[in-house]
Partner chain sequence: MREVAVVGVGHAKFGRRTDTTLGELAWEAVKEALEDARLDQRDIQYFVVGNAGGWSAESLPAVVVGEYCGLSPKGTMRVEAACATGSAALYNAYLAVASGMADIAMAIGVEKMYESPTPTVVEFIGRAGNYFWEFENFGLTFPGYYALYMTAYMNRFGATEEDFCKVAVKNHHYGSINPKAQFYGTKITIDQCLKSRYVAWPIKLYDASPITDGAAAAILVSEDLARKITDTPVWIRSVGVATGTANLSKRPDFIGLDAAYQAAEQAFKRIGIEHKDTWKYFDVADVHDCFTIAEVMAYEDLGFVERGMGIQLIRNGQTYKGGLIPVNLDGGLKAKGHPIGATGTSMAVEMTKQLRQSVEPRDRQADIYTGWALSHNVGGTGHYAYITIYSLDKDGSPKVKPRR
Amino acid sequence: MVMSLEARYEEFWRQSIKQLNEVVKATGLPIAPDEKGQYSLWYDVREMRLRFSISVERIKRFFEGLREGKVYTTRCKRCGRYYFPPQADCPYCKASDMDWVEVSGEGELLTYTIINTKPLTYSHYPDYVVAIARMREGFNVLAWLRVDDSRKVRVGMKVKLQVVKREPEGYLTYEFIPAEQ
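Kindly supply the structure of this chain on its own, in the form predicted alone.
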């Protein structure tokens, strides 16, 4: 039987709360080691689940682009500044006169970090790389960098921004891949 992602979260939460309650009962403190046993973590005993919704009406072209396999940014028609993620208004000019521009996808890695200790809702992913790259157009993008071996990542390497389906959630997003193999 295959367990859905939500069912896996629920089971993980149920087990985590059970273990936390046992720790608090035994030690008087909600402190336990992380999953790798390296660091002591404080666990709040109050559960707070959060799902938010925000209007994307004025930038929905960005999401339509993802569906088409394209990544778009906005550029102010007055000052020429790019905004990524796209913005409907230019905070510099205080104008709403923006162009939609397809991103070339070509970038150079500025910095990165390897995520070893993940928030609970990312715990089902193996360790991953989050990177910032300077795009050919002159703006920066923050995204995951998909690599088979994080030891190959280096500042200055060429990367390509692409649309991907993030599994197991099944939604479209963007991430980098090395442009050079």
Given for the second form:
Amino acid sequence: MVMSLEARYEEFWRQSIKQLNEVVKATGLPIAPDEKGQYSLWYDVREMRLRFSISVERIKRFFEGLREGKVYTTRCKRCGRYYFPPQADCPYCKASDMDWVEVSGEGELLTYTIINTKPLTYSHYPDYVVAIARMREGFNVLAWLRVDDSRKVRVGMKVKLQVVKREPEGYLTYEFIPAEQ
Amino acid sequence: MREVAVVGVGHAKFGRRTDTTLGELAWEAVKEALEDARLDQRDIQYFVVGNAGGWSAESLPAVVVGEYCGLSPKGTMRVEAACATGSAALYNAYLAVASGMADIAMAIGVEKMYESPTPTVVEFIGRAGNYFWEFENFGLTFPGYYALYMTAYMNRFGATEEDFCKVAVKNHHYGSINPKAQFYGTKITIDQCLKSRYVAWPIKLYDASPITDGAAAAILVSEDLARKITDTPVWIRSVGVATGTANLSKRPDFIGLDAAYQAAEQAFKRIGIEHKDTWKYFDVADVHDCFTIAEVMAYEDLGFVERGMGIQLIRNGQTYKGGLIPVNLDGGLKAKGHPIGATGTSMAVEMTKQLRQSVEPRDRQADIYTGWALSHNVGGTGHYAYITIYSLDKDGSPKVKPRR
Ligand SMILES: [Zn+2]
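How about the form predicted together with the partner chain, since we already have the form predicted alone?
Everything in the complex follows now, all chains and molecules, and the chain you saw is the first one.
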């Protein structure tokens, strides 16, 4: 399933590398006109791929929660502050005594947008609604809002946070759905 | 702290500059700045390079620029503050001179965004928020971040997409007569803007600034040197610097940028004015219009008018030349272009020329009454903010300009 995105991504680069090889073969140099055919560009023969590895060690509980179908936040035991996204430390108390609390999931939409021009790594999804909602507890969450018709979305509407599987990649994440249909 | 003046400015042509390397593009601006100040490279004791990078090939741009422009072996550093990188460079050079570490310093902003294919650039800019929690799972784009503000603003204050298009039309009007602008010669109409495609609803293509290559430079000197070098030093009277949250979700509302408000508060305090009705102190301003909504929020974060009233300024044409407060007479990011690392230094160049009354053509020269100008440069979506205040006066507070 992950292949569909990879295939698109590979195709994008395969095309440009193919063109580059043809130019080198024909002219002896990786030099060709720019997109507008105006100026000469050297097309890089070295490729660097970027994929990062990010520590989740101290907030593992959050991801275990997703497996249980729950969205967790952390709350400082000393000052009671909620942290979403969850964080392991409370900089205000200079402490790391945190409770893991399940999010109520009830929120009210503060704002939203529809992403029409997508990043390449998101190009395999239909246009998606990204929303920010204020949760009952007082903190905000940013996530996709799952709706059949984006014209029905309104600032102030009630939404519910739920754990979902993001397809086609098949990994667990969270998104909003309208609370009342 | 010593007073600091701008005595030389240079500006490369903004646009798709596939005819230049990073060094060559920077040189266009550096050469012009040196000529403007009638100084030589050996006079520059310290230089700082603003370059956000990522999309361009050079990993150590400051040294590459220094070598190409003949500034080596003087000390340097590369600074980054997202889209406010150019203002961060100016601030760094300002600190060097104000502190006495250097008598003459140069700030250079340069960016080459067309060294990567557009999809790569879109991807990079989309990651310029909080990467893990907002991009990795939810694929926000840069227009997407600002669209969250535009939706909230429209909902709260009853502004329309047409109102925002008026910002685009104004900035294209001035960009079309600025030979250094990316969209030199290109005016647009409200209708064209309204009919352009959505990139992140409610933001349309014509609400957005373009991908741009560009460079700009400014030479800053101490107070005792300023008058020896020029008859018209432009003093950097105040800089306000602030940050917002990386996570948009951690912000309480989406109708203004707190970082910009906080930076303005600091900047105004230092020159002894209240953060209210500030339009009356400044002859001209450059504000960060990466999207049309950003310009409207800037009017309010800067206290030109109250929250929610910014949209009236643009509706009534009050930010054109001759209005209450002329804004972005160079075309703004929208039409002059937005080469990330060069944008802030470009604003410094423009404010200096405006105060010197040397802007050509005269159609985009503001009328100078108080001799004070201001630039507002935001990094990310209110992640960073730099407010810089320029004046022809070395001392004192701004006077109130006559009401027209
Ligand atoms: Zn705490």
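The structure displayed is predicted, hence computed values, not measured ones. Positions refer to the first chain, counted from 1. Only the largest set of C-alpha atoms that superpose within 1.5 Å between the two forms is called the rigid core.
After superposition on the rigid core, the Cα of residue 165 moves by less than 2 Å between these two forms.
When two forms of a protein are overlaid on their rigid core, residues whose CA moves 2 Å or more are considered shifted, and residue 130 is not one of them between these two forms.
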